[in-house]
Amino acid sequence: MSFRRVLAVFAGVLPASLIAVLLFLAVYSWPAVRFNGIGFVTSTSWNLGNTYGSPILRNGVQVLPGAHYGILFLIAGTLLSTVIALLIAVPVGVGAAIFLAEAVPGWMRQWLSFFVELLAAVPSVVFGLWGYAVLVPLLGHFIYPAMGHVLGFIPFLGGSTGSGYGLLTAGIVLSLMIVPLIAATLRDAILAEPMVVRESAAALGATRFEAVWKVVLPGVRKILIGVTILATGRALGETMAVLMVSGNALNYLPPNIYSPISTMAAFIVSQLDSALQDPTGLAVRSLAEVALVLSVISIGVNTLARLVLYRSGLKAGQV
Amino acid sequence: MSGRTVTGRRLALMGAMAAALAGFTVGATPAKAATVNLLETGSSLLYPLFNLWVPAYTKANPGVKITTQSTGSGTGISQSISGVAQIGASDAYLSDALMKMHKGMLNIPLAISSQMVNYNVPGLNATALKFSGPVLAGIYSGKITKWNDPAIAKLNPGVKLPDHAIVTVHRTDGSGDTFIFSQYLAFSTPSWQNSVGYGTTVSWPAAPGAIGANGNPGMVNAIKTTPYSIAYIGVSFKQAIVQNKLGEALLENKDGKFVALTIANVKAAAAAMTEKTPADERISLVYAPGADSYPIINYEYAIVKAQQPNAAVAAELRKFFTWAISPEGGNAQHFMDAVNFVALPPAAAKLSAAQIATIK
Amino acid sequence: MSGAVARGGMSAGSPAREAARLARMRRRRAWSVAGWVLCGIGFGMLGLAMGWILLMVLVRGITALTPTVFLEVTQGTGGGLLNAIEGTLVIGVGSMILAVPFGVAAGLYAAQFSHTMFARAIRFMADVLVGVPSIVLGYFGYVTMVEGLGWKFSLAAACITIAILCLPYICRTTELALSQVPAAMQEAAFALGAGEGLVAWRIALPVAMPGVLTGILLAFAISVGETAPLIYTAGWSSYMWNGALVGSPVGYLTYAIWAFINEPFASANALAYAAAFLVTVIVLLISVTARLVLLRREGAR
C-alpha cells in the first residue's frame, strides 16, 4: 500500500468515531423517538411512569404505566442559562481584550494574557468546586436576597430568592468558562488589525479609545461574532460544573432567575443511573434522545461559528 | 530550527512515555492470583455501613479486594444486573417487571434501617416538629408552600412557625431512599398513590424551589446550606444531622402516633412486619401498623446474581454475605450501633441465608 | 495628541462655536476614559475571578495534602488518593497512546493532502467532533462498551472514549503546525526525488514537531482534566490499578473532587480539596510546558 493509503486508514478513525457516535445515538434513540414524539420538545414532564407497575403496549412499544417524557424544562435551562452566561462575558470579554490589546505595554500583554489563558485550562470540575463551595453560599445568603429586594419590580428578578442553586448561578460560572476563549481571540484579532487603521484613526481627530471602539472593533466584528457563537457551543455542553451549582430542577421552569434548573448535559449524567431502572428501556433510550437533541443543537451551533469564523479568514485550529 | 534537535526531542519524549508506562507496570503490583475482586456499588445509605465492614473483613480476609462506592440504590440495581458490579447495594427490592426480565436475581437484606425527615428552620432546628404523610405528601407536590401553612399549625401547636417559603429537596439520583419515602406518602395519602406513586425514582410534582440533589451525602450538605429546606436522608447519616444542628422531625405512624426514630420504635415496626416477609424476601416495611411503630424502615438489600461468573467470585460473595449477617460478624451491635441500623431479626437472617446459598 | 491636531487643523470659527467644540471635546475625552475604565474592569473581573479560583484551590488544598494523600490508596471516605492519582496518569497516557497516531495522520492528511475531498471531510468531522458534549461521549461509552460489550468500567472504555473526545484537537493542531512548514522546503525535497511518505515523515512532521506536541499535551491536559465522559466509564475503584484493560473500575482525581465534596464529613471534603489541587496544578504545569514549547518555536524563527 502507498504511504497515502495507509495514512487515510488512520486518519480515517476520527471520521469513523464521529459517525459512530451520532449513528449510535440515533438507531439507539430511534423508539423514543417513535414513542415520544414532537412532545418531547414541547412538553415539560419527565416521568418514568409507575417503575414498580407492569410494562403496557403504547404505540408498539413496551412502556411503563404512566410515562411520559417532556424535556422543554430542560431545554429551558440551557438556552437560559448559556443566554445569561453571553451576556455576561461578552461585555466583559470585549473589555478585556481590549485593555490587554491597546492598554498594556508589550512584555506585560504576554503574561497577562498567559494568566487569561490559564483560566480556560482549568477543569470544568474545579469550576464547579470553586461554584459550589464559595459561589453559591455568598449569592444565595447575600448576593441574591439583596438583589431580589433592590430589582425586585423587574420581571423575573424577583420573588423568591432561593438558595443560591440556580439560573443566575450556572450563569456566572458558565460566564467564566468562556471568557478566556472569547478574550483570547479577540485580542489576537485587534492585535492584527495593521497599524495604520489605528493612525488614521488618530489623524482624524478620534482619541485613542474612539479609534479602537469605532474603528478597529468594528473591523474584527466577524471575529466576535464567530467566537460568540463558539462560546455558545462550549455553554451549551458543559456538563460538570452546571451540575454542581444549578440545584438540578426537575419538571418545572424557572419562574425567575435565582429558580433551580437542569441543563440537558447535566441531566444526563444525573439521570442515567435512574433511567436504567426502567425495566422497558425506554427511559435509556430516552435518555439518548435527550443526547441526541443536545448533540445536533451543540454541532449546528458549533458548525456555524466555524463558518463565520472560516468566513473572516481565520484559519481553523487557531481557536 | 534543525530537525536533528526535533527528532532528538522527540526521542526524549517516547522514552519519558515508556519510563513512565514502566513505572505504572511497576508501581501497580500485579494482581495474586488468588486475590478476587469485588464491586460493590449502590445505595449512599448503606455506604458508611460497607465502609465499616471491608476495612474489618478484609483484614480478616486479605484473598479479597472490595471496592465501595457510593452512588445510589438505582445504580446498585442496574449495574448488579449487568453484571457491572457484583454487589449492588440497595434500599429498594427489585420490582415484578425486572425480576421477571432478569431470573436469578436475588434480593438479600443484610439490615434493617430507617430514613429521617430533616429540616432546616432557623430558630426551629432544635424543636421535633411533627408532620404526618398526607401533609409532607402536600408539601412536595407544592400545594403547601409555606411554613406557617395552617396545615402545618395544625400538627404543631404552641410552635411559633416562619412566614417563609418552604425549599423541597429530593434525590437526582435513582435512590432507595426516594422509594420508602415516596411509599410512606403513597401508602398514607391516596392522592400521591394516583397522581405520583412510589419508586426509587418519581416524577416529583413541581413544587417552586424544589432542589435535586445527589445522594444522601447531597441532601445533607443541601438542607445545611439551605435555610427552610426539608428533605428525606437516610438514619446512617443521623450524625451529619446532629453535627450541623439540623432539625429531625417525629412522624405520624399507621396508627395515627407521632413517633421519633429510635432503635426501639424501628424495631417495633420490624418486628411487626418480619413474620409477613415471604421467601424472596421482598417486601416493604414503610407504615407498620403498631403504636409504637416508625413509619419508615426498610430492609437494606445486596442485590446479587444468584447465577455468578465463576466458582472463585460465588465464594467469596458467601462467605462475605454470611459474615455480614452474623450477629459475630457484620451484624455485631457496634457495627449497627454506629449507622444507627438494627440487627436483621432471626427469622430474616435465615431467609437471608437461605438465598445466600442460592448463589453459585 | 490627536487633540492638538485636530485644534491645529480646525482653528477658525466664532467662540461660541469654539466652546461647544471644546464642550464636544471634553465630553468625548470623558467617555473615552470611561471607556478604557470599562476594559480594565472587564479584565479586572477576570482576573479577580482567576485569582480567587486558584487561592481557594491553592489554600484549602495544600493544608489538605498530607504525605498520606500520596502514599495510601481511598479507603471509604478517607485515607489518600494514590489510586486515583495512579489512575488519572494511566487514562491520561493509555487515551494518548490511542489518541496520538489516529489524530496526528488525520491532521497530517489533512494538511499534506489538503485539497482532496477527504481531507475535507476530516477538517469537518473534526469540528463536528469538537462540537459533541464530552458527556454525549460518555453516554456512548456507557451503553455500547461499558454494557453493550460487557467490559464493565474498565481502563479500555474510559481511555477509547477520551481518545475520541481528543482526537479533534491533535488532528487540528497538528494540521495547523504542519500548514506552517515552508512550501519550499517541501518542493525542494519532491524535487529531489523524495516521495509523498518521506517528505512527510523526514521533512514536515520534524519541522512541525512542537506545534504537534503543544496540541498532544493539551490533548493530555484535557485527559486529565475530563469528569463527565469517565463517571460513566472508568467508574470509580479505591484499589490501585490491576493491570486489566477491561473488567475492573479505575480511580482518577476528578471523580474524588465531584463525590468528596458532596460528602457531609471533613475528611472526605479534604479529599476532594486535595484532588482539585492535583488536578488544577497537573493542567497548569501541563499548559505553561505547551506554552514554552511554542515560545521556543517562535524564538528560534
Partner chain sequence: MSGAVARGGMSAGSPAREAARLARMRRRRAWSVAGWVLCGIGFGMLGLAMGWILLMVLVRGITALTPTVFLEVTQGTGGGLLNAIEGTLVIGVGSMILAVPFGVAAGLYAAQFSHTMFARAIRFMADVLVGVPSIVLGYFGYVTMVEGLGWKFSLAAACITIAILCLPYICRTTELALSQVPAAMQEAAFALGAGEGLVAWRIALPVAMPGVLTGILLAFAISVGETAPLIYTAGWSSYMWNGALVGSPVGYLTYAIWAFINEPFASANALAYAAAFLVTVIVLLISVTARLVLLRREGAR
Contents of the next structure:
Amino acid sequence: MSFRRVLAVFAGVLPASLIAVLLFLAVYSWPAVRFNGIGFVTSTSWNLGNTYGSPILRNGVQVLPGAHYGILFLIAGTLLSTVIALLIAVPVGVGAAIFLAEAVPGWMRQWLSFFVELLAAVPSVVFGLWGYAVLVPLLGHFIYPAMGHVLGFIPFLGGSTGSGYGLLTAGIVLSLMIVPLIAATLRDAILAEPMVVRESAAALGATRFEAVWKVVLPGVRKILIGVTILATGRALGETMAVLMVSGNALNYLPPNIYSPISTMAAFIVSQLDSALQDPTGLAVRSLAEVALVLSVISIGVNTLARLVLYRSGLKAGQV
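If the structure you just shared is the form predicted in complex with the partner chain, then what does the corresponding form predicted alone look like?
Partners and other molecules have been left off, which leaves just the chain.
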C-alpha cells in the first residue's frame, strides 16, 4: 500500500505543477484581466501608454495614460503559424516514417534514423539563425515573388510578398522543428506492428504500399494523433526561432500568408524589457495574461485532440 501511495505522489506531481502554474498566472494577471476585459482578446491594439506621464486610475487599476492592451493579432499569428507548420510537418513526417520503416535496409535505417533524431536535438535558436541567414533571403527574393505571381489569384496568397519575414516563413521553420518528433515516433510504431498484418494484406493481393497505407497506418492512428498533439504543443510554445523569422509585427492581422506576424510566446520575450519600464506594473501583468491565454489555448487544443482520439477509438471498437 505504501508503494502505491508513493507512486500516487509521483503521478500527482505533474498535474499539480500544471494547476500551480495556471493559478499563479491567473492570480498575478488578475489586475490586468480586470482592466482589459473581453477587449483583450478581441482588439488588435497593444500600447504601453505614455511612459513619461503620471499614472492614472481607470477601472480601479493604476495605468499609464493611453495604455491599451489587445492581443487578437497575437492569437491569429500563433494559431495560423501552428496550422501551417502542421500542414507541412504531418505529411512529411508520415512519409519519412514510412520510408524509414519500410523502404530502406536495416543497416541504412539505423543511420538515417540517427540523423532524423539528431535533427530533433538541434536548439531552436539554431533553427532561428539558419532561418534568418538562409531561409528569409531565399524565400523573400526568389520563392515568394514566384508564388505571388503564379498563385496570386488564390485568396491569402496574393498581394505583397514582403521581404521574407512572416507567417509562412515561421510556419516552415516550425515544421522543420516538429517533423523529427513525428517521424521518429511514428517510425517506431510502424516497426512495432506485427509482420503478420503485412503478410495478411499481401495474401489478399495488396501491394506493399497498400498494405502500409490501408492496414499498418490505421493500426497506429492513435500514435499519430498523440504525436501530433505533442507537435502542436511544441509549435504553439516555440519562442526564439519564431521571433527571429516572423517579423515581430504589431497591431494588425496578417492580410496574406507572407505578412509579418507575432506569436504569443515570442511576443512575451520581445516585449518584456519594454513592459518593465511601466511603473504601474500593469504591462508585465498583461504579459502574464498573454501567457494565461496561451496556456488555455494549449490546454484546449490538447483536450480537443484527446476527444478526437477517444471518438476514433470508440468508432473502431478499441475503447
